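Consider the single chain below, provided in structure tokens and representing the form predicted on its own.
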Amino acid sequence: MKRRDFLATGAAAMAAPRFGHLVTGLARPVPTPQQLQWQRDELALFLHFGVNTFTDREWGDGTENPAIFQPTALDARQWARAAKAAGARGLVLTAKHHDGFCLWPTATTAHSVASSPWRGGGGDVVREFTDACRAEGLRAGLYLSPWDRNAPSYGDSPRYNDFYCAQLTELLTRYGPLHEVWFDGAVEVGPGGRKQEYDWARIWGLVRTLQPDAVIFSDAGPDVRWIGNERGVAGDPNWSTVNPATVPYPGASGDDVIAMLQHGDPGGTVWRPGEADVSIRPGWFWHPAEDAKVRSVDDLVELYFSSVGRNSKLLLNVPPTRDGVIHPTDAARLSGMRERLDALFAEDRYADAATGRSVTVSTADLREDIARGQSVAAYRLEGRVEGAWRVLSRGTTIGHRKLDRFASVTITAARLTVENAVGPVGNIPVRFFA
């Protein structure tokens, strides 16, 4: 594509940009439209929820005694409204974890709700979850961990493979609609030093029977990868595109595997966007000892801006206490999050100088069209300062959304060069914030 130049000012803006290097090639890899939807909702909760919320511990071995299981006032419409006070469009539930102890009352084991005295034996919070997502207009999704350190016959791999694909079909079939199914690689010797082996093919053909239009999470994707860490941190640069064969499976290791986790890969095949997940607390389960090291609304921010303002979406952990509910702390900090983020994006500043105003800015966004794939490798912002041009910022990735902040400067106009992308680029919206 020839190189061309482009001046934006005012709302002009949001017209193309200039270009630079464009590297073309073959057709690049876009979104299906449960992808689009996925990553355009930028922020959904994860809620651990288990035994552990009642031993005080992060993971379970699996030999808890279920009457331990005894929320006193579970109400998972709570949930839900303070994740839409959070400005969350989803929540993702720990329907099992690693412990083994199941949420909703199912046939594969007794280690579940229907074994405690919570509802008279007659629970079943994968339920109420879901129903409470619907009432409040939410996306529900559901986690199932594949290590289980209950069930005797994991190690063994095709019974185990059996009774999870048992499990996972209860939850697929049972609660109606769901927009993420989240699995992660967990994997450990059972009885006799046995190790599971996961029929991978298997359990996402099920999701994909019983639940299509649900993405699939895990490290391998196939629909959403995870961004390689815990702490809420996309890579920089971020694609959307995957070589699939560096993470061949859930569990996949190596320095290559984690760069591709937090990078993606320009020339990757497959369209695979990155989910940056991260806690509220120090730990996943709710403890009593961390109700005063609960995040800060600052920090909040600062994660917003290192997942979503890199091309990621955010899953934020907000583990339910022993009563059942968000702990008023941590409703707090999501409440406060939200008014701090709706303050900051209130209103483009940049608008104004359509009628020749000098603005005064510090913060821009960026987006490209990924419905139709992502493009941008490097780009340059300046903005016109007394009469000159003065770089903002520079980048490499955009994507679905790039947030970038600089110094408080005051503006006349703003240009967008793309100095390098690897295939066509069209309109890239900018918008700037005080």
Contents of the next structure:
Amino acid sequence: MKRRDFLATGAAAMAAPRFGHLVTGLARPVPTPQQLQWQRDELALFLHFGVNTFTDREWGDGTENPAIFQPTALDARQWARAAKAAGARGLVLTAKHHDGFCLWPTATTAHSVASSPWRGGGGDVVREFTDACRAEGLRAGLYLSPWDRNAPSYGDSPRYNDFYCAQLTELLTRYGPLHEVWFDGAVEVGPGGRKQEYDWARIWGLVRTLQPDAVIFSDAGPDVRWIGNERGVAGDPNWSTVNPATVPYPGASGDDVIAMLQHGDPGGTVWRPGEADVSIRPGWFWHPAEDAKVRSVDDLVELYFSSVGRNSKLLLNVPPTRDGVIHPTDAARLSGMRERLDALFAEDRYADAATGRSVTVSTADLREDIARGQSVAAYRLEGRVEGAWRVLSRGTTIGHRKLDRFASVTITAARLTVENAVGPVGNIPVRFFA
Ligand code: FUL
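Form predicted on its own done; form predicted together with beta-L-fucopyranose (FUL) now:
After this comes the whole thing, all chains and molecules, with the earlier chain placed first.
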């Protein structure tokens, strides 16, 4: 594949940063190496699997009999291969969802795979999952739902925090390196209307101590934030910096919270990029009635543009069936999406423009070097069409990656003008595709 970096023109180099939030002299936030790798991965698969798979529900109530958990042909290598075929670099599994059923043989509760007939009660889905990820060269992540509708201690705050931290410790110490630990924000009161107060400092501290290379996801970060919806659509603009006071804890609600999650904040003091989680089906868990409602390849490509193409990471949910495998329809859509993306981004057309030939393009791929932070707040991309400059696209933020589509046009040259920035603007490579 040919690749020639597009140099920002004189106009870009001269653009005076004049965004209101710029505080000259103060260092702008930059990603940690873990956050950088997480974002460069661009796509990971999410796997919702558990008792809900067998009860046909989205939220179990914790009264499920563990005997119902009986996948007939569980094959975690098949999950990992499907992820690879999608071009994903990692997977995140629901080790425990709101029903409290643990997919590993925990010492903390009998509500687990150890009480099921699967593999004679000797099975461990988390082990098979993490082994499969490693065997396929993929990164493993785990979701441990804070809300637990089975644990009797839920709502008795100190007691449940101990229980939850014991579960988390098992997951963080038994299964080798984890890349991401996922905490959702769904919370309801426990038995007798007791409200659970989570000890987030302790919970996050455990991850830091036991898995220092993992990024921590929740609405409130601290490393990666939720993008604010479950439709796979990042905000425009989408800053990777935020003001941490706006979303103080997972599950915080309100319009300000959602706006911050969607857009970030150019004046934010911490680096906390957005992750867009969305399902390939209407539900998060597998339901037989949804086998005919799997997103099309076109739809998946759109999701990629509205998430990865807007400086977010895409966490695409693909739920295993009762057999314990990814359904063939879902697997086919995943590989179809990858083929389409690979074809689209196979050749940088603009590299040819240097030879003086004209090139026909309809997609631009812009990138900031986010290792140095995120700066661009407004830009204009122009192409030379029949001897005159024409605007191809205008945008706000760029970040790790910004994908712009426009009506197919033949250009002989291109230039990018940064019209507004909150910090120093480096070289911004732009590639063009048909
Ligand atoms: C939410 C949960 O309530 C949903 O069931 C799903 O797991 C989603 C990813 O997170 O908080």
